[in-house]
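One chain comes next, on its own, written out as C-alpha cells in the form predicted on its own.
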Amino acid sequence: MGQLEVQNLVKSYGAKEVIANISFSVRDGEFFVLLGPSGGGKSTILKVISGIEKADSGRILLAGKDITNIPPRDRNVGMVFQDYGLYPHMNVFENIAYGLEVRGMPKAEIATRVKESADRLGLTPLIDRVIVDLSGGEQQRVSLARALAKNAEVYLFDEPISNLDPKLRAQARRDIVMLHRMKQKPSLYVTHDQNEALAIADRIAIIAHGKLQQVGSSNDLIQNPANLFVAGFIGTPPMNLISGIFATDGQGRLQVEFTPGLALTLPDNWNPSLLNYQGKRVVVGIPPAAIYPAGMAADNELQAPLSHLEGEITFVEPLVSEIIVALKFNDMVHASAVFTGVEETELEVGSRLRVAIDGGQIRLFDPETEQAFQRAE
C-alpha cells in the first residue's frame, strides 16, 4: 500500500475521455513521475489529486484517508505549476506565506517557515521584491519555497521546470531534488521530456492518450517495455521496431524471417510459449545497446547470439562517449545502433558493417494487440 494511492481514476471533458481506469501508488519518500507525450493526462491527473479538477470515478488516498471529494484547501497538498501560480502583486515573503495563513497559522510560525524555506533556496535576498521583478528561474524558485514551507502529505510537480533555460533547468531539477529528500515524502513529477525522468525517478508511469501504459524504473521500461508505444517511446535512440515472420530454420530453430534472405534466429528461451506462432507476424524489438560490430570482444561472452547480419550504414552520429550508427540491412530494414569503445574513424558512410546481435535484449510483440509476448526464463 502506498503513501498515495489512485485507484480506478476516471476523467472526461465531454465526449473525450482524458483519464481511463488509471491506477497507481507512491510510497513515502518515492520520487514518482508520471511521463509521456502532452495531451495525454498527465496534468489532469495532478489536477484531480490536487483537487482543482473533480474525477466522474475511482478513489484517491492519502495517508490512508480518502481525499476524493474534500475540498483542495483541506487535502494538504503541495503543488509546484508550470506557470508557478505566483501572485504578481505580492512580494517573496508573501508569496511564500499565502498558503500558510489561508490554512490560519500564528504569524510566528510563518515568519520561521518562510525565512528558513527562503534560506534554503538562495531568496533571501530578495524577500521583498515584487514577484514581477523577478527572472524565471527566480520565480520557479519561489514556487519551490512556497511548497517547502508547507509540511504537505504530498508533493505535485506539473513540468514545473520547462519554462526555464537548459542551465537553469538543471539548477532547478536539483532544488526539486532537495526539495523532496528534505521532505521524504511522496513526489509526484509530471514531464513529457524522458531525460528528465530517467535522471531524477525512482519508479516512471508512462500515460499516453489517457491511459496507463506501464509502471517500472527506468531499467525496467528500457529492458521489459510492456507494449510496443513503451518500446517506441523511451530510449535515445529508441528500441527498433521490426515487422517480421516467425519460421523455422533447418534445424527446427524459431526464427523470425524479415524479408527473404534476412532472419534472425531467437534464443531458446522463446520456444516453448512461440511454437505455435509458426507463420503468424511478429514485431522484433532490438535495442539500440544490442547491435554491436561483430568480432567484439563481446561477442564470445553473450549467453544468448544471434546469427550476424550485414548492413550499409548511412549515418554517424558521434556523441560524448558513445556512436550513434544508423543501419541499413535491405531497402525495407533499418536500426539504429549505439556503439561504446569503437573509434568513430572505424564508421565511413556508406560502408558495409557486419554486426553482431545480443539475443538476451530482444523483445517480441504482438501486433494486433501491441503487447509484449513473455518469454521462458
Second form
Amino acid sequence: MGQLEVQNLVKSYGAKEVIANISFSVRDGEFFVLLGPSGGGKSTILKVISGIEKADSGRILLAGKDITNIPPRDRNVGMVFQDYGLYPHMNVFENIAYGLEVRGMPKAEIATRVKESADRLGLTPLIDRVIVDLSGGEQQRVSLARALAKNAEVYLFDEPISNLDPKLRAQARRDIVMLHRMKQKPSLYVTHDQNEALAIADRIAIIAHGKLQQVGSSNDLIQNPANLFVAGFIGTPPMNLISGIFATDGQGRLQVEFTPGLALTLPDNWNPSLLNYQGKRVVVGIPPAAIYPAGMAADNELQAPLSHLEGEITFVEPLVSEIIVALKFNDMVHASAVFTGVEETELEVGSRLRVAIDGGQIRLFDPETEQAFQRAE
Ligand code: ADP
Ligand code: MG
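Condition change, the form predicted on its own to the form predicted in complex with adenosine-5'-diphosphate:
Let us now look at the entire complex, which starts with that chain.
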C-alpha cells in the first residue's frame, strides 16, 4: 500500500466527466509524474487530493488515513502551482511563514524554518522584498521555499516550471528534486511535457481524456506502450503506427502486410497467439530507433527476422547527436526514423534509402480495442 492512495476517483463538471475512475498509489520517497495533454484532468486530480475540489466518488488515503472528507486546511499537503499562488503584497518571509502560522506553529520555530528554507533556495537577500517586486524565477523559488518549510505528508506540483524561461527551468527542476529528496515523502508532479517527465520521474502515469492510460517507468512506456494513445504520445518522434493486415510469408512465418508487396515479418515470439488473426487488421508500432540504414547496424545485433524496406527520403532534421529522417515507402506508408552515427551528407531528400527494421522492437495493437497485443516471450 502506498503512502498516497488514490482509489476509484470520479468527478464531473456538469455533464462532463473529467476524471473517470482513476486509481494509483505513490510510495514514500517516490517521484510520481502525471503526464498528459492539456485538459486531460491532471490538475483536477491534484485539486481533489488537496481538498480544493471534491470528488463525486472515490477515496484518498494519505499515510494510512482516509482524508477524502476532511477540510483542505486539515490535510497536511505541500503545494506548488504554475502561477505560484503567493500573496503579492506580502514579503518573502511572510509568504513562507503564512502556512506555518495558520497551523499554529510557535513563532521561534517559524523563524528558524523560514530562514532555513529561504537560505536553501538562495532567497536570503530577498527576504524582506514584496512578491510583486520579484521576477518570475524568484517567485517560483518562494513557492518552493514555502513547500520546503512545511513538513507535509505529500507534495503536489502542478506544472511548477512551465511559466519560467527555458534557462531557469533546469535550475528550478534541480531545486524541486532537492526538495523531494530532503522530504522523502510521496511527490506528485503534473506536466504536459514528456521530456520533463522522462527526466525526473520514478514512475509516470499517463492521463488523457480523464482516464489513466498506463502507469510505468519511462522505459515501460517507451518500449511497451499499453495502447495506441500512449504509443502515439510518448517519444519524439513517437512510434510509427502503421495499419496493416495479418498474413504469412512463404515459410509460414507471421507477417503484417501494409499494402500488396510491402510487408514486415514478425519474430517467432508473436506467433502462437496471433496465427488465428490472419486476415484481420492490425496496427504495427515501429519505434523510430528500430529503423536502421541497411548495412549500418551490425545485423546480428538486431533481432531476426530483419525486414528490409526501401523508401524515399522526404525530410531530414539533424539534431545534436542524431538525425530524424522521414521516409516514404509508398503513397500509403510513411515512417520517421532516428539515425545515430550516420552523416547528414549521406541523407539527401528525394533519394532512395534501403532500411532494416529490428523485429524485436516491433509492437502490435488491436485497432478495435486500441490495446497492445501481448507477446509470448
Ligand atoms: P489538465 O490539468 O490535465 O489540463 P484539468 O484538470 O485542468 O486538465 O481539466 C480537465 C477538464 O475539466 C477540462 O476539460 C477543463 O475544461 C474542465 N474543468 C476544469 N475545471 C473546471 C471547472 N471549475 N468547471 C468546469 N470545467 C472544468
Ligand atoms: Mg492543469
